[in-house]
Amino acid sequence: MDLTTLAVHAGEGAVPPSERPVSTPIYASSTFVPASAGALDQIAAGAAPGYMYGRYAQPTATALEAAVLALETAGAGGAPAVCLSFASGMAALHAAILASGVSRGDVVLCAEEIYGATLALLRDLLAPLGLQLATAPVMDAAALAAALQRRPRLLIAEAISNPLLRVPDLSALAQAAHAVGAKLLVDATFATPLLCRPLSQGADFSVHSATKYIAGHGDTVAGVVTAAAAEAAGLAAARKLAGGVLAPFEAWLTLRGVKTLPLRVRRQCESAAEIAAELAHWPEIEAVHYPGLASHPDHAVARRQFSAQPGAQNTAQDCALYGGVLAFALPGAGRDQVFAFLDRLQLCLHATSLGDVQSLISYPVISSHREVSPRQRQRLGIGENLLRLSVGLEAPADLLADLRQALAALA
């Protein structure tokens, strides 16, 4: 089926009641009843399916992870693959990194190109456990290959990176990483499993953060890991010990984001097409990411790797998505200068987060990238005057004509 049709019955029925509704119910329950004993028996043992406690699993989340499931592994006709729910995208980050087997003394490396808070997490609480913290430039391949000569036990990076937009070949990731013996975790938040579905491309697990695109009305948290099924046994255990459990309204809410969310991201897809475009001709503006550019250093790797879309309606539109994300700077801006044209803007709102219906911005060097020292930003390209915006909905031309005023108050 076409992803479009996917979205809107995927999940809907995994949990049958004996009338079907139409929607998903959500299940207010923190403990359910078996039939007898020996069932309970035979569902703590992991032995039969079925629900007793809800932090170790409850029926709105199951069809919530049915439906992403599906997506994440539509067209592939592969191995047998399991998806589970979290609180928050960066509780299921933490599970698939214990899931995947590291222990006191292995490797992790990291994407340098990667989001703030995912360094931190290896950072400030795996690493104090004996967890060897490692990061490497992944869109370098002689610089990756050196770093792989550790050995690491996992490797982790990004669909789309966070907020510079490169894309890395994932094939050759999983290679290079399967090659010395380590996974491959891919945080695919940004490309959706409408442009990227990393298992297919080889990845162990695919991470994302369900606030963003997958909910995509900013009125929830959640996150959700797919795995290949041998996963299945280290993620629920992860899940069910460190108890980052998903609450039934936020998965209610994110199964309901899941069936709008092939509308959403061609939507904000072309709209941020069509801005980047605009404002790559801006003399007002240094610079623009979007792997949509032709100038972007990643763009033939992007078109390659996000133009395989599943289903018998493989158009030329859907070759053309390169995601909702974009980021440009402010020629010899500050902090003082960028504050002042965040808080002229109108409709692009100033929020930390992105994916949503609305178009959001946000500074980097104050949010994603906060825990990032200024050297190691400096590096990367994450300079004090680059922004992040996360177009929505709106039409490109009200986005654009915010931007303007923005930019003629600034001046």
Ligand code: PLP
Second form
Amino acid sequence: MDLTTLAVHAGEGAVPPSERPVSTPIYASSTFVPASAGALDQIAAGAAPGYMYGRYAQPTATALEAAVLALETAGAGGAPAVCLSFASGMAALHAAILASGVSRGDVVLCAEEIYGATLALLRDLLAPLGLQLATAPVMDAAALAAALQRRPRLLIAEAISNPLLRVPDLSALAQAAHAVGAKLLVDATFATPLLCRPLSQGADFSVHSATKYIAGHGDTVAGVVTAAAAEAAGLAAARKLAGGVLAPFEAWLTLRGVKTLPLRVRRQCESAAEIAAELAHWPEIEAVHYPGLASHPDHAVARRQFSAQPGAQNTAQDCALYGGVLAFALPGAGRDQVFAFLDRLQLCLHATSLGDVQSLISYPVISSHREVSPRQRQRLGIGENLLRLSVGLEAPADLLADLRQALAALA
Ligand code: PLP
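What I would like now is the form predicted together with the ligand, since the data block earlier showed the form predicted on its own; can you produce it?
Starting with the chain above, the whole complex follows.
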């Protein structure tokens, strides 16, 4: 055999399959050799499980999907469900929207309080292809009921909205959507599977930007969709044909994140609650938004809905978790003062993301809500002085000290 041939094949298959590694390997293989031509035929027909091409499915991603599925359906004991991973949260949202069965002429109703890119996906990419986009404030029952009169095929909302952390009653949303024949897609990125498992609340699709809490270390971009098993074919087709597949290394990083997700998120929730409570007393800060504060308009819903114990409701204040993100305003501050504040921060990193081990702060009017008109921002309550803080794993006292020293610069 020529050395060239040898170099291509040498070493492959040398590791005996009986030695099970404790960590799922990164299957960096773009294609797979089935046991026989007949086996490949079966896999291609969907009649047998297995792998044939990396854009269709690959083993590292399968392990991640099984892990997320286990968390998302924990305690549900309901109908069979599936989870598929994607190259990003946006790819996951795109696939879930396509898999929902919407087609030309159908109305898609989207919460007003939604991530800007989700709205842009619907408005700029899907509406020109024939979907009719409508928006409604899902926190306003009357306005939502009026919007549902248009009989949408799909309703899209977030389990915790950005940046004001509004928490819709998901069971009520599911009921209202199903009553008019619409499916409900919940983006549960901010809530994480620790707090909220939307399928058990009646949602048809649960989507996460796994870039955030699930991966959690600021080192990868990924997305996941969990849905009833009946949606599997639609999701798989959207992934296979649009090609937004998660690569093996990114799948591995995300799977590693899953292992510490409950520990990280619990701690982040506790720290966020502590920081929110403290900031609520600082005269240099106004309007702290955090669902864990009794002053938050959705405190009761969040308390009832979020539970780290699958199948159980929160019963005591001290076991309730309300998320790791809070927002606050700097009284009377304009952009220059907000910029000065951000530039003085040392521990809280001014960066566009959330859910990482590092605390990340963002200024919505120049990031997530940059494309939203000033008038609409004002209507949504997103002021020029509003900041969003995603609390990391640092000690709350250190984070508060960082915020205080940066505030001192403004005084
Ligand atoms: N959904 C929410 C709530 C988000 O905050 C984001 C990103 O910030 C996305 C979806 C998109 O996720 P990704 O950036 O992984 O595509």
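Positions refer to the first chain, counted from 1. Given the structure is predicted, the values throughout are model-derived calculations rather than measurements. Just so we're on the same page, rigid core means the largest C-alpha set that superposes within 1.5 Å between forms.
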* Asked: After the core is matched up, is the C-alpha of Ala406 off by 2 Å or more between these two forms?
  -> no
